[in-house]
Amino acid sequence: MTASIRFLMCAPSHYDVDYVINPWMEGNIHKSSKDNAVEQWQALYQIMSETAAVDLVKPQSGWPDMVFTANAGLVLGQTVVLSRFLHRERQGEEPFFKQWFEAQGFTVHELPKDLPFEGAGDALFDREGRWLWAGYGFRTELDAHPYIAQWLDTEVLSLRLMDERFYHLDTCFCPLANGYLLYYPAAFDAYSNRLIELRVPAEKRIAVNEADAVNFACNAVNINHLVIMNQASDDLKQRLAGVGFEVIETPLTEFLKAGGAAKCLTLRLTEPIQSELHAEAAIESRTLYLEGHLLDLGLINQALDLIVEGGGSFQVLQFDLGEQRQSMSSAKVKVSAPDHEVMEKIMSQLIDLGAVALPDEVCDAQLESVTQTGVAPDDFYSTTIYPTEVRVNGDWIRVQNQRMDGVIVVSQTTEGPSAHCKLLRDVQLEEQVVIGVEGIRSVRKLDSRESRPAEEFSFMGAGVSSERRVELVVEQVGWEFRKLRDQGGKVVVVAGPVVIHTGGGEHLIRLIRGGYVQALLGGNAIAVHDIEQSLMGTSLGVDMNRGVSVRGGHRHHLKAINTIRRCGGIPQAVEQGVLTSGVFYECVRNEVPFSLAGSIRDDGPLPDTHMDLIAAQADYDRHVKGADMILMLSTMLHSIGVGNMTPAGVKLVCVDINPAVVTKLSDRGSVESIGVVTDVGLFLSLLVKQLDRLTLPYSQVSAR
């Protein structure tokens, strides 16, 4: 027996599944036997007094979980930092435990009543005493560690768990003597991950696999070349003889049925400490304050949920909620990260939701110089769709150009300092670029939440229409189109070659001689088809007509390229009486301009096509400026490419039959977004049969 080593242990007197706060707890309520649990318990109990000291505290009638005496505290030298039970199953268990350790001589620190840590479960120091890893995400607060760091002296590295099976540390990881590490990485997230491997050379790291993690083969006790455990497969068991461990394993399954096994059921007293280390912890807090219509359009919870997604904590300091529906809430929220990197990270996120600092600790947004023409400094803030302002000497001004995917610049001017959203590529030398997240807000559009007429196009939020909605956005589509044509708007239509192949482009002439769209957007592939169709009538060689495959229809595709690249350009064919229909006959005619994108697969191309990307995107940016709506129809790389380009408060429709391209689409995050999944030849009738209707007078459309 090592005396210096010592270990507190409860006898499992009044040990049950009584409730389910865990995976392992469902279904398993009053179905473990007490005898087994009670001869497995002695079994772990001789194996630890064979090697170590073992102190045992006093079970108690009612808390069946004070055998897992790991979740008591994290004790250093003479110092433990008492557990905050999340649970109130568990919160009982407190004052017996603080009991015992006031009892024994030791310094006892509770953290405040509403922060969760659960002690050496969630809080496994480095058997060579050089720093302490500690967990988050379940059962314990990120808030927590700063507190630990402190009274313990110790450096914290905090890891993020990711999956409910592993709610605790001591689950999924387990430090070994002489640096090695015993680890379920798929527990972790990647940024946790990246730190383990930091901090432990590969040699020294062994990562189980799923079915040894889920017999809790990481949830060992390690007493010098021992580890003590539940159950390991051969295969780990012969890598941990490999590099100087013995593995001694000893049943506990009665004691999995409550989601622990060796290392739960012990907590060691004794941790190595090295004297010249010193209290360090990486985590960063930031107070925000958050204005708007938070709850009904659900903007705390997209803010608290951001801020768990990217691998932080929370704490709302303070929520004064509107008292009329109409009414504003506010709400000052702490937020807290494992290091700068995700604190960044979070709040580039939460800045597009519109939360700012608070008022006495705003500062100007940070500023670098460009030293290499077309590159942004390391940590420039990527832009977004919504409105954005940046702080320069005190004031807020708004960045022009807004777009999504830019860096802001900053100049100074005669009239005082400019912001413009720019892309990579355009930056020049010595150009003042924003870094960081400090002095940037996003200005969110207030929805009044007051109704609104029938014939306002509202959505009412992003999302993606199924089938069964259809006609009732394409009505919502119409009146808007009516609107904007009636009002001197501008809609930009985007295309793929499938609005021709589905029929649809008939209806698209119409939309175009009705003076409904302003600008047409596409690839080399719309154009080509649609002409093809004009000058042959087919398209992929297809009889539009008859929907059969016609002789040497292969060939029709390059022919109506040729014929178009003979007169020199869509607009020359149409002045040489060459090219007497189709959308784009429509286009030239009615003044429509139009702007195509190419791609490496394109055939000719058409002289028309821009087959320089950077010329294409530039000339597309043209056309979208200005546009009030902008209808996608069927082309996914040209929809995200002008989604990408136009800000918010830009009304946006994407009709596709693949719901992921719509999906996308909507995934901006604007309200004015909506994704249609359907036919798009279908859409385009639907849309055309509507605005046919619109067109008779308020009298006879009220009576239909």
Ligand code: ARG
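Everything numeric here is computed off the predicted structure, so don't read it as measured data. Here, rigid core means the biggest group of C-alpha atoms that superpose within 1.5 Å across both forms. Residue numbers count along the first chain shown, from 1. What changes on going to the form predicted together with the ligand:
- Relative to the superposed rigid core, F96 undergoes a CA displacement smaller than 2 Å between these two forms.
- Core-superposed comparison between these two forms: the Cα of L520 travels 2 Å or more.
- With the core superposed, I614 shows a C-alpha displacement of at least 2 Å between these two forms.
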The other form holds:
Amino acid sequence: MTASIRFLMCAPSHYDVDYVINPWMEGNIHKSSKDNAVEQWQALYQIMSETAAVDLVKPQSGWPDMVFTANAGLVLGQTVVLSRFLHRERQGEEPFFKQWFEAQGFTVHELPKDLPFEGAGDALFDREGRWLWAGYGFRTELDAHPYIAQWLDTEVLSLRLMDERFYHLDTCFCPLANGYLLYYPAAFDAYSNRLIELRVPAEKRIAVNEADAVNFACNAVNINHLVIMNQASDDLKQRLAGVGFEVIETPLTEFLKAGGAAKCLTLRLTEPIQSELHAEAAIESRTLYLEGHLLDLGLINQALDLIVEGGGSFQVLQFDLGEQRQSMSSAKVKVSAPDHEVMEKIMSQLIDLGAVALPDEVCDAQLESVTQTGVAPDDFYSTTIYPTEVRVNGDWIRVQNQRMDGVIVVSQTTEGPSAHCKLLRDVQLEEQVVIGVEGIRSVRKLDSRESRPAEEFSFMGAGVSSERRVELVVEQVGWEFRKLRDQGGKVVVVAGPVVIHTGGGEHLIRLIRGGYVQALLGGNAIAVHDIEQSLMGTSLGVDMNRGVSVRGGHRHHLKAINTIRRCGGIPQAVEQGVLTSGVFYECVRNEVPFSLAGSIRDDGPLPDTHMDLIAAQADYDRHVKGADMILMLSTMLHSIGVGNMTPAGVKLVCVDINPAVVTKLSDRGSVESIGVVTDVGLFLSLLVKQLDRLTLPYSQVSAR
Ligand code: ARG
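Would you generate the structure of this protein in the form predicted together with the ligand, following the form predicted alone above?
Then the entire complex follows, led off by the chain already shown.
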């Protein structure tokens, strides 16, 4: 027996599965056998006592999980950080453990209330005492880690747990003697795995598979060369033997029903102290301020969710709930992240939600020079569709040309500094690009609830049938179209060839003639099929009136292309009297500009089609500028392309028979985009009818 090594255990006299606070307990309430539990616990106690001294804390009735002494607290030397259990079901254990520690002469530290930490279940010392691995994500809050670092004067490495089954660090992670580590990598997020790999060299990492992991192989007690656990596969035993460890298996199945095994049932009271190493926690914290219709728009949930999903944790320091529907709410939130990199990632997402740093924490945006044309500095801030401001020389300036997926370039002009969105490929040598996340804020339209476009343009929640939904969208789009036309606004239509195949061409023509369309964007195909129909009455060889393939029809679209090529282009064909009807004919006649962007599969192409894609993007961009509304009709490629260059505030309507396309486009996190899944020909015909209704005299409308 090595008396210098001590553990704490608690006999299972009151052990049972009484409630469910982890996935193992589900379906196991009162299913464990008392006798077996006692027998299994005794066996473990026996093994432990042969190699170390084991102290006992008195079990208490009503606290069945007290057997899991790993969760009593975390001990280093004569100091203990007492657990603060997340679940009420276990909080009653705290005073009993505290009493025991105090009686033994330990200095007891207690975390602030509501800052959960579950002791050695979530905090494991490197066996050489070089640092402390601390888990978070389920039972322990990240913000507890800095307290532990300080009280125990040790370096804390934070690891984020991702799999509910491995809710405590000790269920999937076990530092072993000589710098070895037994663990289940899939229980951790990517950052944590990287951190583990940085600290533990590959030859010392013993990764277990899922089968061993669910047998609690990582929930092991390591005493020198011994590794005591519930069960291990032969393979694992061999691997451990290969590096000098002897596995002692002792069945603990009754305790697995509560989500614990060997390690959980013990608390090591003697940990190696390295006096030359000191407190350090890479954890970073920042306080942010959010204002607006935080509840109504779900912004506060979004913000808190993305902090947690991003690997951080939060503390809401203040929340002022607006009293009335119009009143705004505000929140002060402390964000913590395990390291700087994670913090920057979380911060950039929060900025996009409109969060700002507190006034005394605000500083200028960081700039870095471009050193290679068309290549930005690595740490560039990537832009969103939302109006954005950057802080330069203490002043906030608005970024021009806002679009998503760009960078912000700050330049000095005679009128002072200015900021622009630019694509990566467009940055020039020596230009100053905004990097990091400091001094950037995005302005979400949250100020006036009544004036936000969402009010008039957003949609009806669940419970609306899809037919009714189409009708509602048509009503709203019709209303917008009419308003915009009368106000001299700008509507851009992005259309795919399906518009022609589904017979939507005639309706689109009505919109063009009616003055509702200010620009038409699409690919080579929509123009080819429109022209084929106009010249030959077929669309891709299908007779549009009879719906049947025409003999030799497959040549039709090539003939159409050839004809237009002979004329030199679409406007020329109209001028020469060759093209006398159709969507593109109407565009030319009604002076509605169009832009065609090419792709790899294009036949021809038409002389009008831009085959240089950078030029095509620039031309689309020119047409999208100043748009009030964009109607996207059945084209994924061109719609997404347009979506990418469109800033927030422009209303987007996406119509497609394929729900995936609609979701992709209407899900830009923007209140102004709506999608409707329906046949585009049908949609256009309903829209034209609606516009007719809207322009009829009132008596006729009400008579209908
Ligand atoms: N039923 C207990 C709980 O969910 C099991 C604790 C296991 N302990 C541990 N250190 N993993 O809290």
